[in-house]
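Encoded as C-alpha cells, the following chain is the form predicted alone, with no partner shown.
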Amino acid sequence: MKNANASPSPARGPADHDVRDQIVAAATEHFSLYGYEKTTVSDLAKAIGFSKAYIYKFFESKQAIGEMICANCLREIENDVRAAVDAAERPPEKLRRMFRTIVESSLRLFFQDRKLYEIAASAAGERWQATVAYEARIQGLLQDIVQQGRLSGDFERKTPLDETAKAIYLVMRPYLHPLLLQYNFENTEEAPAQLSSLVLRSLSP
C-alpha cells in the first residue's frame, strides 16, 4: 500500500454516480474474500465488467477504493456509538455506553469480516484520512460528553476542556483503534467498564 499520510487520494467522475457504488461494491466482495493486498484494479475491472481505464474514472488507485471501504467500515462503528450515546440521559452514563459500544462495534466487524477489518488496520498504521478523520470525530464526541458534563454538574471545571477529551481518548485508544485492538482481546470484556469507571472517578467535581 502507498502511505498516505498526504491528502488522500479523491474519487473522480460525479458524485453521485451509480458505477462508483457499484466499484466499491465489488470491491468490498473481492476484500472480503481475497483481502486487499491480493486484489487488483484488473481483478475488480473484470467483476464489474468494465475496463481498468473506466474504474480510473472515478477513483485514482486501488488505494483510493479501499479508503472509501475504510471510512464505510468506520462509519458503522461511529454510527453505533452515537446511537448508544444519544440513548443515554445524563453524561456518566453516555460515557459507559461509548466505552462499551466502541469496543463491541470493533470487535463485530473484526470477527464478522476480518480482512475488512485488516483493511481498517493498515489504515489506522498508515494513517489514511479516513482514519485521522474518525479519530477526530471521536475526540470531537467525546469533548461533547465532557462540555455536558461540566453543564449538569457531572465532572469538574479546572481542567481545561481539550486536555480532559484527548486524555479520555488515550484511554479509549487501545480499543477503538484497529490496529491496536488486536492486541488488546483479552481484556475486551472487562476493560470498556472498568475503563469508564476510572475515568468518571477523575471527572467527580
Contents of the next structure:
Number of protein chains: 2
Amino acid sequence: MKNANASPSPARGPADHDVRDQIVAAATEHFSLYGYEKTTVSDLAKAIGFSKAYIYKFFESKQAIGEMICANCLREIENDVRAAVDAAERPPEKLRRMFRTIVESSLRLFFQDRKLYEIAASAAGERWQATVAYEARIQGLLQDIVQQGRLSGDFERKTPLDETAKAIYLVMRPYLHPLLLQYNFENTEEAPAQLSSLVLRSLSP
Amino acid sequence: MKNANASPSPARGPADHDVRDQIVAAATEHFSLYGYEKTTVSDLAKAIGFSKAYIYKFFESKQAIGEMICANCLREIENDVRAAVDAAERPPEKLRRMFRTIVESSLRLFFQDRKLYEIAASAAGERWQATVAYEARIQGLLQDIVQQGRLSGDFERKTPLDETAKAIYLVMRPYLHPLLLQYNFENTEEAPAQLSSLVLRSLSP
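Now that you have shown the form predicted alone, what about the form predicted in complex with a further copy of the same chain?
Every chain and every other molecule in the complex is listed next, the one we just looked at coming first.
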C-alpha cells in the first residue's frame, strides 16, 4: 500500500480524494482476497492500517466503499467499450463491437476476480447509484450510435429514436447487468453476434 | 386430497400414475404453504398421510417431486402461450401475443404463489430436465411462427431459419426464464411490446 502521506496538501495533510482513493485501493485488494460480505469495516481498518474512525471520516459505511469499487469496475468496462466503439468506422460495426466488448470486458473483469464480481452483483441487485448511472450511460452511448447510423443512412429513421435505443438496450441488458450475466454464461459465446445481427436487421432502412 | 383408491387398477391397486399425481398435488399445496427448501420428505409424508417409504417408492428424492411441480407450472404457462398464439391470425400478431402472454402468465403463476416460484427458480438455476425441455419447446414454437410468417410473406426469408429463431429466443429469454424474470420486473410492463416491435422490424421482408 502507498504511504498515506505520499501526496501532502499544504493546508490539511493529504488531499481528501487521495485518502479516499487509497482506502478504495486497499479495500479492493482486501475484498478480492477475503470477500465483501464477510469483511467488516473493523477488519478492513485493521488490514490497511487506519483506524475505523478515520475510515468513517471518508465513507459512511462499508457499502459506500463497495459502491466506489463497483463504480471503478464499471468505469473500466465502459472505457473498453468506448475504445472499441471509437475504433470502428461505421455505425453497424460500432454496434457489433459494443455488444461484443461489453460481454468480453465484463467476463474478464468479473471472472478474473470472482470476489469483486460479488460486489458488482450485489450493487446491481440493490440498484446502487453506480450501477444505475452505468446503465444510463450505456443507454446514452447506444442512442448516439443509432443516431449516427441514421445520419449516415445505415439505419432506418421511421421509429422514434429513444424507443429504438431503449429496445436495443433491453436486448443487451442480460449481458451487461452483472447479476444477469451469471445466468447467461452458456450464451456468451454466440449471443453477442446473433443478437447484434438481429438488432442490425431491425435497424435496416 | 382424492382417495388413493379412486382409480383402482385390477392387478396392483391404484395405478402408479394416480398415486404420483396425488403426491404431487399434495406436495404442491404443502410447499406453497411452507416452502420447498425448508420441507423434508418426512414432513411431507406426515402432512399428506403416507409413509416416507411409500413416497420413496414413487419419487427418488424431494427434488424429483419439485421437478414434477415445476414441470406442471411450466406446462400451464405453455398452454396459455399456445392458446394465445392460436387465437391470433397472422404470424406478426402471434409473435406479439406469445411474448406478452409468456410474461403475463409467468408473473401471474409465480406471484400468486411466491413459494412455487422458488421451486421453479431453483429448477431453472440447476438446469432441471423440466426447464430444459420447456425452453426447447418454446424455441420450437418460435421457429414454427417464424416459418409460418415466411410462408405467408410477412417475414423475410434470407436469414437461416434456426439462426433467426434462436436469436428471437435469446431476446425473450430474460422474460421466460424464472430466475431471470425476477431481475426484469421493472421492465415487464413495457419490454414485451418494445422488444416485439424490434423483433418484428428485424423480420420485415
